[in-house]
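A single chain, nothing else alongside it, follows as structure tokens in the form predicted alone.
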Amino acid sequence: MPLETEARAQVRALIADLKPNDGDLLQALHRIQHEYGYISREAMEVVAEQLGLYAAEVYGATTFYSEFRLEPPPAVTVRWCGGPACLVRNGRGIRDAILATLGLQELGEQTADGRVGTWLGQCNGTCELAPMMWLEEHGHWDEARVVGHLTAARAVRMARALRDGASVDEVTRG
């Protein structure tokens, strides 16, 4: 058994009520990600120990679901919607404008300072808002703000503000 560190003890306390053979793997991963913004290798090892699983099983579930992160999230994540309604309303142009403004080449990257990252968001059925994106802070995708009826100009203004340190609240107010 690996040396008990403070991080391991914190994760162990977070999932202490979860039991082997109860189907609690996803609940454990969600708790950890909600608390820390990502799921570290060390956390996966603790989950495996707690639930009586192989570390490879925990890693497999963690990497299968796109919502889980293996690295600390950027301060702000821009999730661009690639759904059909967004695409037919210049979604690709908006994506390209956001990436260019942030100095990024493709979705899944983050700025060199770790301030803003980009991600492909899955269509959530709010097509009346197309084209749209979600803005989230510190990896809390469950608290993301939806920004719809985007234009390339508005997306650029928002990306600049985020890049320059504005919060999601400040960016979505106007």
The other form holds:
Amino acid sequence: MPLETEARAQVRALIADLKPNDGDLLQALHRIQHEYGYISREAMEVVAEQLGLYAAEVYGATTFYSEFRLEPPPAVTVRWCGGPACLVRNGRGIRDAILATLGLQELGEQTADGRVGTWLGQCNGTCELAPMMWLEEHGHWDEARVVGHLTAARAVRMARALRDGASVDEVTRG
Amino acid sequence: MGEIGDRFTGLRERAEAAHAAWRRPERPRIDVADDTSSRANGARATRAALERLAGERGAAVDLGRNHGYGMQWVQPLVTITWPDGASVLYGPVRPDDAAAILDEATGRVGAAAALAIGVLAGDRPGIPDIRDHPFVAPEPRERRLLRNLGLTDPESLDHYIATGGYRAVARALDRHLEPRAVRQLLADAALTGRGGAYFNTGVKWNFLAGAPDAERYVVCNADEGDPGAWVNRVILEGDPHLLIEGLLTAGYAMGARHGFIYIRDEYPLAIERVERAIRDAEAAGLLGEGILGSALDYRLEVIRGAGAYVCGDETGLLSSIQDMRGMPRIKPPFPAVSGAFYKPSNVNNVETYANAPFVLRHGAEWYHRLGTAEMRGTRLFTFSGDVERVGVLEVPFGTPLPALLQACGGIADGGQLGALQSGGPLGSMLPASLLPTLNTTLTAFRAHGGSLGSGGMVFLSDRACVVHFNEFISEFVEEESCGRCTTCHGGNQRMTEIFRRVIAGGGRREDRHNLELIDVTIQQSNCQHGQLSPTVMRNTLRHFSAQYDAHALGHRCATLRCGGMTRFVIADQSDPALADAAAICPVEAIRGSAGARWIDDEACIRCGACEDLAPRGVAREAVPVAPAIVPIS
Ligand SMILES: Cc1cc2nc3c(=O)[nH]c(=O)nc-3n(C[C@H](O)[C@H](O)[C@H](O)COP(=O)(O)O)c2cc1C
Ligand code: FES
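To complete the pair, please output the form predicted in complex with the partner chain; the form predicted alone was given just before.
All chains and molecules follow, beginning with the one already shown.
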């Protein structure tokens, strides 16, 4: 067993009540991501020990689900809705405008300074607001801000402001 | 009535008193709808404004909560209930409207008249009954599954019990109704699976009931991955105890002591509400050990998904529950033989379970009063896309599609219907010309190679491009393939590549043939994700053949949506907004100076930001097609 570091002990405490063969893996990964914003390799090892799995199994599962992150998240995540109602209202144009503004190639990437990143979001049935995106601040995952009735122009303005250091509050005000 | 009945009567009496006070409050109550969609539309700001103003004025009102009535295009929704029991729905209520709502609530009749949508209960002169609203016209006069929607507090167990909830299951326990009789009742009612396959639920429950192991699981599929479908979310957030009662009925009927509810990660509020409902039901003795004093033990547990469409497939879901990647399994063995943790299990959709309490309460004959002989009962649909009214409705099977489009207010901005995309990425794409022949039954959709699906109906206007839409679908099914079968992950990759090239203007003659080949190949995949992933493409080649050919062979997109065949040009140099357009372009493709601007087509990424700001100055046009070299045959 690898040396017990402080970081490992913290992760272990976070999932101490979870058991092998009890359907707890997703919960363990959710807790860790909620706490740290992503799931490190070290955290996966601790999960494997706690749940009686091989580290490879935990790695396999973590990478299977698109909501788990393997890298520390950016300060702000622009979660673009990839659903049908958004698509027919220039959703693709909006996506490309955001990526171009941030100098990124595809969703999932983030700016080199770690300020703004992008993510593929799935339709959650607020299609009356299409086209839309969610803005999420690191550490405040439960308070995503919905920006509805977007246009490509508005998306460019917001992406520029975020890139230049504005907060989610600032770009969504007014 | 036995001891179980007595205990339930105690619960019911308390619940009825609480509900009566809610229906006829001592002072006016203002309920602000609270659900995912309301929140996204700013309901919390509306609530905060109402709270602030009521505090400032010292107004004699209370604030409460309900779920939106299903009308999502007029959110945030607010309901006022007066001491005489009258109740009116208003929307959209913005923070600025707080004064009007408070005035109306406290007796200035007509103050919020402009925001009134309809009367939910009682009578208010001059305001129409909500059931006369054109949106709900296709619904039966009395909703079944949605009967509490917008009329109760979804977080109140009392409200659920007072409106008839848990009564049937308590009676079954009290009278020692045979589990077999419950299953028979469901089979007689002909309740079918709402996850899309519409298999008889009573018959399915018999499979698990007959399993040899005592250890067995009830599993609820609340993964609802189809983009454009959120019918399950409405039940989970709007009336969570309905699902709990359905799952309790299922546990009793199949002899299971444990159930899992697998909810997608995108529905955090649904997870919160269901977890609360489980806790409240446990505290009331409706879940847990010795339910209502009987010998029945039954526990429920929520599992939170993490963003994998294929986990909606029942076997993918089972893998995901038991600490594995959510890979679909090879059937047989079927879940009733080897399910969660390889124990016999029964998987049903949220809406399927939610129907069970009604069947148990009212019987099969009552159930048959709505629907057709082929398909009994009602089903929830969500409507989105290019329609005026986005929302959810519960309609009897057999409802004509034109009536549904009409309920949605038709196509937005006076456009015409182009296509109906139902059933999600594995569903169908049918042309407007077929709409008059369609109704909400499997037969009607299957007649055209389509599928009814599990609740999502996306209406596309004739200004949307169906070929472009196919690129979205194929990318989705490729992205969500679990990767086991080469036919599926490889086939969907090829399909995506072809569509991507076609919409980029690089279509080739052999593409159609290759797509048809991919179609038959992918169908050899193990699970239904692969098997069904070419259906939208197949529908498109069949029903939109001319549009497809125009793209692939003629390199033309009539709607000017496909980037490779469309370009942006300066249409009017005198438009002063062109300066803003030039400034907004994220790739600085608008060159030149005022009066002599031009768009560098090489740099342009077709995002449309310039068009947003200068709709007169910028226009789309078809890229001229190089004359085809016609071989001499
Ligand atoms: C890729 C894929 C995704 C699916 N997604 C869902 C889903 O989100 N919800 C659902 O109830 N069924 C879904 N199904 C259908 C399930 O496999 C299964 O048939 C259903 O849960 C059975 O419940 P029912 O009999 O109540 O319909 C999906 C199937 C496939 C192949
Ligand atoms: S398609 Fe974007 S919210 Fe539904």
